[in-house]
Amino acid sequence: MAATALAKAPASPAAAGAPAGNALSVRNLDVVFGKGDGAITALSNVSVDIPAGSLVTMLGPSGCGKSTLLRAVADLVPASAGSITVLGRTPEQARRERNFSFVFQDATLLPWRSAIDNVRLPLEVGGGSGTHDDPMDLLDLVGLKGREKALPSELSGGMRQRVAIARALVTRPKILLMDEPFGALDEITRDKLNEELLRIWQETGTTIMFVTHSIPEAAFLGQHVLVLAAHPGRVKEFVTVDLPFPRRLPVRDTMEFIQITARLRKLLEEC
């Protein structure tokens, strides 16, 4: 397959009010760690467009640069060559304007703060335009109404990730970057949070980039799946998932879903 993939997607069902065009544009991106003989090329000539309001999952073998790409978009890793445009701005400008939020595999909650106070944290740190949502409303959105005073130690792993998602949404980011946020959870909890994430996406219209190692998760969540090959990390294919929304877990038993996951598995085997 070609090493460059440019997404041309239908409008997201999540976002009747979402802006048209692309939320992210990556062009000929290289990310190299180190110098000289010890240099490691994490990403090579990566080009992709992420439509505004879409949910794109990223799939690939270990070491293919999925997390590196997410971090480059978030201005946490510098580009060695090429460019990244986030809502028409550089990653640094977008970070300063708080146009995106990041959710990691670990919820990274402050253990001495309650759920509601963890959600409030970005508002206390300051910066950005000051536009935000009500933290209590967001806890309700993620299904934690009534647990606002609970400490992280009093919450399950899935509940802690719900708090992390609410915290990421409190500043009304236009883009949500998620790096294997459900990877450490048991399968039943993960399935529930998959459905919850789709509901939140459809309610908020936020553009989401979601890294996963799970083929079924990538197919279930994504309007599109960005498949990366490894050594060096590069675009293998940008796959459109032609399954209707809203999606529920039983869709995974359909022939259409099985065919999509089989295609994704074949692409990974070729990486």
Ligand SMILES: Nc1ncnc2c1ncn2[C@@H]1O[C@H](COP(=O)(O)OP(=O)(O)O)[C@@H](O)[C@H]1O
The other form holds:
Amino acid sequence: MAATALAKAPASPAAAGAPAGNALSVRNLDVVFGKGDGAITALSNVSVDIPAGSLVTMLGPSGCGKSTLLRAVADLVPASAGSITVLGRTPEQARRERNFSFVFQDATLLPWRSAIDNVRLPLEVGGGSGTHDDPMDLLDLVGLKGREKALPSELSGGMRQRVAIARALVTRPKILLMDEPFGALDEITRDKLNEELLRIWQETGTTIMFVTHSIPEAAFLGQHVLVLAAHPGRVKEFVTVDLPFPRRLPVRDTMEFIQITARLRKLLEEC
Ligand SMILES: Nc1ncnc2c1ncn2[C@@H]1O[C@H](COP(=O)(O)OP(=O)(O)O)[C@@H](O)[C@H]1O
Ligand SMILES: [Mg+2]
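Please supply the corresponding structure for the form predicted in complex with this ligand (the preceding block corresponds to the form predicted on its own).
Starting with the chain above, the whole complex follows.
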């Protein structure tokens, strides 16, 4: 699993030389859709700081604005009030500089292109300039070495998500925004990809914001869990998960983990 050409970053935020400060700062953010009587307040007065190099999961009931928050960070929906700072830039500047990438629930691969050609796609769309990683190294990183010529139809759902992650990393984004990326996978595949994602995060040092419905997934992956409440979407609590890395799946059987998930469940019930 060498991936020598990959941009190496500290193995974990606690490691020496970890990037300082916040990758992301959200201040008093409101996002309102529509106007007048029909207006929907998707997010109300949301403030959160995401430390550079960290992995933060977002948990909350359906409709609490998880996707909207990611989309606002990615400059896909405008803020109605408040501010968002991405690596010291506005979301628009960060998008132009390709400081972040998105991974969705559906891998959205081009069906007529092989795995490797799907990973290359962002480089072609961007004109091939700027720093990037070798698509072959990235397929190795996500555990798909040897499958580079396979078409999406020849890959399982989990493998397609691996390709989507490799594609998201090819432009060396500093921030990876993941919106329920494993939500459509069976439990065993999801567990495996959870462990893999932690390994990829530690190897690349990318800041990750990861949305999920799943309490165990939020607790297993996150250094912090941003719990959102609905109607209007707002911050319920920013919970720190005090479990050491590297984390492996059996940590879920420990008393510490069970206590954290119980606390998250209680917070969600109050939402
Ligand atoms: N483009 C949009 N236009 C109007 N309403 C929207 C739009 N996107 C999201 N919403 C509304 O904003 C709220 C939050 O949605 P969303 O961010 O998708 O929630 P979540 O991802 O937590 O399920 C919901 O009430 C949803 O219906
Ligand atoms: Mg959503």
